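Presented as structure tokens, the chain that follows is alone, the form predicted on its own.
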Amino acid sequence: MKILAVDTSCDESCAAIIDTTQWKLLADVVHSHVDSMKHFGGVVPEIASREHLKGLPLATHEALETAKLIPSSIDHYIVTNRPGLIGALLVGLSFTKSLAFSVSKPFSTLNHIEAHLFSPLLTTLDGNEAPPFPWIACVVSGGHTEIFHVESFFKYTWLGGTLDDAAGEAFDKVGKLLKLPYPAGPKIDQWVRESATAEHRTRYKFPRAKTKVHTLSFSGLKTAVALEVKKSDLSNSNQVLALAASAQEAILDALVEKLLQTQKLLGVTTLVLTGGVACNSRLREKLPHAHFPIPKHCTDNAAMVALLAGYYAKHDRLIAEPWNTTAYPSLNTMGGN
């Protein structure tokens, strides 16, 4: 079976396509719209959904070329309905249940944060072992920080998350405090591992949220930060490297104390984590031994998309929905069908 899965639950225009007998992803697209949004200091839903609607039709005719296959030879089409912006998931929903329509396939829905959270599984592409299970899995990004434990591959339960900023989005609003341009988490990422002592990341005592267990809180961090601010110079490098620095190690500390926590709780001795933020080098170093996609595997893309419809598949689970099937922008149920 050859699936062609689509993702635009933000700000990428993403497509893929994944061969289940051979266990082969045949083209795996991604079209950022980053620079659409720079001005802005942040997405907007509007531009995004806009964005979309001139960059999903050229991701996906790029990866149905790199493949070599036309739409026709597409068996089954999938498209990420929830969660994410509303408007975005909606172009994404409508292009694809169009596409497949148009040459009679079936087309089925899958959740994102789903999508995320087996993204690990995507070494068995390149014949590589998956992490093994149970897993305590942590997908964070600039929308979500959600803890997981996945006892097997359709088994696994929501432990809790974040009460209120995403740890990307802590980054986010910390860089846009300091002046520093979007996206700011990279930035501070390369910047602090190139530039940073050891003195840069710890002095300031930015504070580490005590929250009830699974669960984070990213808001009193950003109120400090933006009180420091207040007291600083901002035209002084040194000091918005230490700025930056400090405010990296509490998100990164915060983080990582809880899912230690979460593994010691539960006797679970896999930890994997998963969206944008995993890219980060600082927490990679932070926790040595977990399990990590590769950097573009942790952003948003479609090749997760479909090693999840591609599971789904050889457990006979990929059912064909109706057309008047809808996008919801919360992060609804867990399961795709």
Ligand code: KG4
Contents of the next structure:
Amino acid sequence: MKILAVDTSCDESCAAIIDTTQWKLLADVVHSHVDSMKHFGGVVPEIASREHLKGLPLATHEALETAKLIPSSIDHYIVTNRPGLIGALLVGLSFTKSLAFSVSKPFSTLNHIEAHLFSPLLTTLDGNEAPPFPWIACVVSGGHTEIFHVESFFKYTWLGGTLDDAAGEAFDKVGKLLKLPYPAGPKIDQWVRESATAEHRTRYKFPRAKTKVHTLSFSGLKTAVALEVKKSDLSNSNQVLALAASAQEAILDALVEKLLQTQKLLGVTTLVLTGGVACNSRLREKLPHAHFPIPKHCTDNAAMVALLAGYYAKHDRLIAEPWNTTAYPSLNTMGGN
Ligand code: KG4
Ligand code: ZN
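Structure of the form predicted together with the named molecule (previous: the form predicted on its own):
Let us now look at the entire complex, which starts with that chain.
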């Protein structure tokens, strides 16, 4: 069976194709909108919707060409319809529905966070072992910092998450205060890795919020960095590096402490992390035993959606949905599976 998956939940137009018989990814295309967003210093929802109108048909066309397939040779179309920027989701949903409709093929929807959650299983497409269940899993991105207890494939519980900003959002807001280009997460990671010393990382004692189990908070850190920036000389790159390195350390320490605490409380040895922040090299250094997808599959992609759809198909759970299916912006307003 060949499944074409689409994801447009934020600012990347993604299309991928999986062959569930061979258990192989035939195409995996991402058209990022980062260049259009740089100018605004963050994601502008309406611009993301417009960029999807341009990027999604191109990404889908490229995926089909790479796989040497045409729309009618796809057996099932799948699209994430929750959670995400509503305008962006609507573009992906309308496009996928129309494409499926035009070739009389079934379509169904999936949850974007659930796709991130099981993305560590993408490694099975290369014949590798999957991390053994149960997992403590954390989806840590620009929009989410969610902690889950995953007992088995379709059995998972949301334990908690951030009370305010997501970890990636904290990176990006710190970056904005330090006048670094958007998105600041990868830039801070690289700069600190290449140039920071232990002294830079510990120069500023930014707060690690003391929150209840399974919860995090990054708004205090942002305020603390803003206060320090007021006293600082941002033309002194050594000082900016120390601010960035110390802030990164605070974000990651808070996250690592929470995850280790959750693992201990639930007695779960396997820890998996996905989402854009899971690309972070310092985080990977701090959690040497955790499982991370390759960086390309930590950030938004449709390969993880195709893979999840593949598992749904294997378990006879890939059910065609009606043409009036809609999209949902938040984790709390989701319907469907
Ligand atoms: O998962 P993602 O591509 O999109 C969603 O937010 O859904 O995550 C993007 C976020 C941004 O906030 C970006 O700054 C952060 O992930 N990010 C990183 C790194 N790469 C991406 N943060 C820290 N270190 C990185 N290497
Ligand atoms: Zn995402």
